[in-house]
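Listed next as C-alpha cells is one chain, alone, in the form predicted alone.
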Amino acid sequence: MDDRKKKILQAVIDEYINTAEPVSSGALVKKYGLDYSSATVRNELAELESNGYLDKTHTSSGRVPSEKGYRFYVDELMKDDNVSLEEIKYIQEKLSTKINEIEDLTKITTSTISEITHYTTIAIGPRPETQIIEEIKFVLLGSRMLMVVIMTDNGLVKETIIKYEKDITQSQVETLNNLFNSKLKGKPLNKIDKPMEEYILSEINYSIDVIKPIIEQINKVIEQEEQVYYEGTGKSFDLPEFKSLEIAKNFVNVLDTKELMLEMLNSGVAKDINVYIGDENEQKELKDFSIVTFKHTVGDKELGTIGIIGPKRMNYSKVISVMKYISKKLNNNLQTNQSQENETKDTK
C-alpha cells in the first residue's frame, strides 16, 4: 500500500472511530487537511474498498472500515502513545496505592483501565500452575479450629478454616507447619497429588482425622474456580453499536459465560498485547466484538491477564496506549517493591 492510501485509510478509520458515521471523501478533505482533491480521494477510497480495507454502506455514500482495514490500522498505522498527561497522573495515582494482595492489584488495574478507555474491562488472576508456594501457615484459632493460609511467590493469598471434633494442640500445629512447608514450599500451586498425600500421612504420627481434612481443604481452596473481575459493564451500552438488540443481548450473554471469558483471557502470547478483531476471535459468540488483552508478567512470574471487550469500532490507539503504559508502570512498581523487600531482608 502506498503512502497516500495509508494516509487516507488512517483518516477514514480515525474519523469513523470518532463519529460512528460512514465517512465521505468530502469530510476527509475538509477535516484532515489532505493535499488531494475530492476526486482523488474518491478514487483511492474505491480502490481501498475493492482491496477489502473498506466497506460501502447501503444507507449513504460513505464508507466504513472492514476487519481487514482495522487489522492493517492496528499493525501499521496506529500510534501507541495516545495517553495524555492528565491520564498518566491518574494512572500513577491509582497504582501508587500500597497493595498487599494480587487480587487487589488486579481490581485496581481493571477499574483504572475502564475509567480511562470507557470500555468494559475483564481480568483474571494468575493460574494455579504458574504460582509457586512460598509458605503455608497453620494458625490455631481455638482448641478445635485451625486456619490454613497459603501464600505464593506473586502475592496471592488463599485461606481456609477447618473445624475438628477433638482438641488440637499448639505443638501439633508447629509440627504441621514444619512438615507441610518442608514438602510443599517451592512447589507449584496445584492440588496435592496422591503420592504427596500418602507421604504426609506416613511421616506424621497424628490421627488421620487431623491430616485428612487439611489435605482435603487445601485441595478445595486450590481448585476454586478462577475469579473473573469486571469493570464498566454498563459503559458499552452507551455506544451506538449496542443500540442493536441482537448485539446487546449477545454482549450480555458473553459476559455471563464465565468459561468463555476464561478461554478468551487465557489465550494469547505472554508479554505481548494481543488484539482480536471480529472474526479473528475463535469463539463465534465474539464475532461482533474486538478483544484486546495483555498478560501481566514480572520476570518469569505471571500475575494475571487483563482484557478489554468492545465494538470493532474500538479506539485501538487509546486502548493499546493505556495498556502499554499501565503494563510498564506495574512492572516498575513491582520491581521496586521486590528490591526494597530484598534490601530489608539483607539488613536483618
The other form holds:
Protein chains: 2
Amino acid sequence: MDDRKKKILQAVIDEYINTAEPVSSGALVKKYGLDYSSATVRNELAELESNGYLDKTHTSSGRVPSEKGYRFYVDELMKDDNVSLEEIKYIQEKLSTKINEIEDLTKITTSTISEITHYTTIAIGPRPETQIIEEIKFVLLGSRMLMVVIMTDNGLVKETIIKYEKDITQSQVETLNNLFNSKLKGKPLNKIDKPMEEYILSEINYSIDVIKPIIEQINKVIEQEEQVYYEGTGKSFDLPEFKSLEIAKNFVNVLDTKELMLEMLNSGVAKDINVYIGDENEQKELKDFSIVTFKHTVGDKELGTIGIIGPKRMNYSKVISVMKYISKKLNNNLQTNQSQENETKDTK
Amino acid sequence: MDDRKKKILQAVIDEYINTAEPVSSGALVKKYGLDYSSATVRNELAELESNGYLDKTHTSSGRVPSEKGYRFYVDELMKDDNVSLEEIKYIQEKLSTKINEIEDLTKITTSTISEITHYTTIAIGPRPETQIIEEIKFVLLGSRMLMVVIMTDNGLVKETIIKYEKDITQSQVETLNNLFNSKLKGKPLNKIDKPMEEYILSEINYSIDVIKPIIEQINKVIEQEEQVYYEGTGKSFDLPEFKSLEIAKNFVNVLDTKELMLEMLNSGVAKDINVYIGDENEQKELKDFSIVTFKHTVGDKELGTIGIIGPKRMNYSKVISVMKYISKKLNNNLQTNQSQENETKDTK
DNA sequence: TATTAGCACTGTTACTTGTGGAGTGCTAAC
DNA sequence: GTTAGCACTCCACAAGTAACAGTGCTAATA
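Would you generate the structure of this protein in the form predicted in complex with the DNA, following the form predicted alone above?
Starting with the chain above, the whole complex follows.
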C-alpha cells in the first residue's frame, strides 16, 4: 500500500469516526486538503475497497471502513491522540484518592476512564489465582461471629464473616490462625479444593461444624472476586449507531450477561493494550462492537482488567491514549505507594 | 362507578397488560365473555374515558388505560395473582442460602425478584441512620494496617482498612477500641461530624495522623453503604414499549443515574408496598415508567429497599404478589435466623 | 502514464397519494 | 336499557415520484 492510499484511508476513517456518515470523495478533498481531485480519490477508494479496507453501504454511497480497515488503522495509521491538560488534571485528581481496597481502585479507575472517553467501561478485579496469600487472620467478633481476613501479596485485603450457633473460644481462634496460615500462606488465592479441605479437617479435632463454614465462606469470597464493575452504560446511547434498536438491545443484553463480560475481559493476551474489532471478538454476541482492554499491573502483579466497549466506529486513538496514560499513572502511584507507603501527592 | 363499569375497566386493563395493544369493544366481548353487546361496551368505554380512566391513541382506536385508570386498578380492581408452586420453590431455594452480609442478602433478593417478575430490579441497603452501632472493633493487620469493624444492631457488619506509614502498637489499638466504643456505641450509624471529630481528637493524645484517616475511612464506609444494586437491566428491552428509542434511551439513562435511583428508592413511604405510576413519580425522568418498591424489614429494623422499574403497562398484580411473598419470606427467615441463630431450612 | 473534467447511472430519502381495515360514535329500532 | 347497523375517522402500508448525493467510467489533458 503506497503512501497516498494510506493517507486517504486514514482520512476516511478519521472522518467516519467523527461523523458516522459514509465518506465521499468530494468531502475528503475538501476537508483534508488533498492535492488531487475527487476523481483520483475515487479511483484510490475503489482500489482500497477491492483490497477489503473499505465498504460501501450501497452502490452509489460513500465509503465506510471495514473491520480490516479499522485493524490497519489501529495497527499502522492512527496517530497518538494527546491527552489534554484538563484531562490530565482530572485524571490525576481522581487517582490521587487514597485507596486501600482493590474494589475502590477498580471503581475509581473505571469511572475515570468512562468519564474521559465517554464510552461504557467495564472492569474486573485481579483473577484470584494470580494473587498470593500473605496471611490469614481470624478475628472473633462478639462470641459467635468469626471474621476471616485474607491479605494478599499485592497489599490488598479480603474479608468475610461467619456466624456460629455456638460460642467460639479465643484458643480456637489461635488454632485456626496457626492451621490455616501454615497451610495456605504463600499459596495462590485459589479456592480450597477437596483434598486440602480433607487435609485441614484431618489436622484438627474441632467439629466439622466449625471448619466447614469457614471453608465455604473463604471459597465464596474468592469466587466473588470475579465481580464486574460498570460505568456509563447510558453513555453509548447517544451514539448514532444506537439508532438501530437491534444494536441497542444487543448492547444492553451483552452488558447484562456477566459471564460474557468476564470471559471477554479475561481473554486478553498479556499485552499492554488489546483491541478487538467486531468479529475479532471470540464471543459472537460482540460482533457489532469493538472492545479495548488493558490489564493493570504493578510490577508483575495483576490488579485487574479494564475494558471499554463501544461501536466499531470507536475513537480508538483517544481511547488507547487515555488507557496508556492511566495505566502508566496507576503504576506510578501504586509503586511509590507500595515501596514508600507515602500518600501519593502528584508532583506538578 | 357501577359494577359493570368496574368489570369492563378491569378487563380493558388486564387485556392491555397482556397484549400492549389498544383494546377494542369487540375484543372485550369476545375474550372476556361479557354478556352484553359490543355497542353497550362502547357506551361504557366512552363514559370511562370521559371520567378519565381510559385514553385513546386516536379517534377511532381502541382504549388504553390512563394513569388514573391504572391507579384505580391497583387500588381497587386488581386481584391477587397467585405465586405459582414452581415460583415458590425457586424463591425458597434462593433465599435459603446462608447469608452473613447484608450485601449478599440484597443481591440475592434482587436477582430473585428480577428473575421471577422479568422486570428490572434495583435495590439499596439500609439507610445508615436507621442502624445502631453495636460495637466498633479495631484489629491490627501486620504492623501498619488497621482494620475497623463496625457491627450494627441488625447483626450486620461493615469493615474498612487503613494503611499507615508508621507502625501502630497494640496498646494504641486498645485505646482506640475504648475511645471509639465509648463515643459511638449505641449511636446511629451516621457520619462522624465535625464536633464529634473535634471531641475525639481532644480526648486522645495521638497524632492527628492516626485518628484522621480512621474518621475518614469510617465516614467513607458509611456513605458508600448507599450502593445501588441492579438486576436484569436487559429484561425490559423485549417489551413492546421499548420499540420507541426515546423510551429505551430514557430508561437506560435513568438507570445509569445513581442519584436518581437512590432518591427514588428512598422516597418510599413506610407502607409495605409503594406503587408509583408514571407522573406520580416525584422525578420527572421517571414519568414514563412505573415503580413498585418495598422496604424489607425484620421487626422494626430496615434492611433495605427493593424496587422494580418497568413500563406503566406493568403486570402490577404479579409484581405485587411476588413482592409480598418475598417480603414475608425474608422476614420469617431472618427472624428465626436472628432469634435462634439456626440455619434456615424451609419446612416443606 | 497519471490525473481529471464531465456525465450517465444508481440507490437513498422524503414526500405524496391511494387503499383496506379496524374500530368508533351515533341513530334508530327493539 | 340494549343493540344492530352504518357512516366516519384514522392508521398502516404500498406505490409512485422527485430531488440529490455520490459513484464509475470515458475521454480529454498534462
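This one's a predicted model, so the numbers in the text were calculated from it and none came from an experiment. Heads up, when I say rigid core I mean the largest set of C-alphas that superpose within 1.5 Å between the two forms. Numbering follows the first chain given and starts at 1.
S.K.: Core superposed first: is there a CA shift of 2 Å or greater at I214 between these two forms?
M.R.: After core superposition, the C-alpha of I214 moves 2 Å or more between these two forms.
S.K.: Tell me, please, whether between these two forms the C-alpha of E76 is shifted by 2 Å or more, with the rigid core used for superposition.
M.R.: The answer is no; the displacement is under 2 Å.
S.K.: Align both forms on the core first, then report whether M261 has a C-alpha shift of 2 Å or more between these two forms.
M.R.: Moves: no, less than 2 Å.
S.K.: For M145, what C-alpha shift in Å is seen between these two forms once the core is overlaid?
M.R.: M145 C-alpha displacement between these two forms, core-aligned: 2.4 Å.
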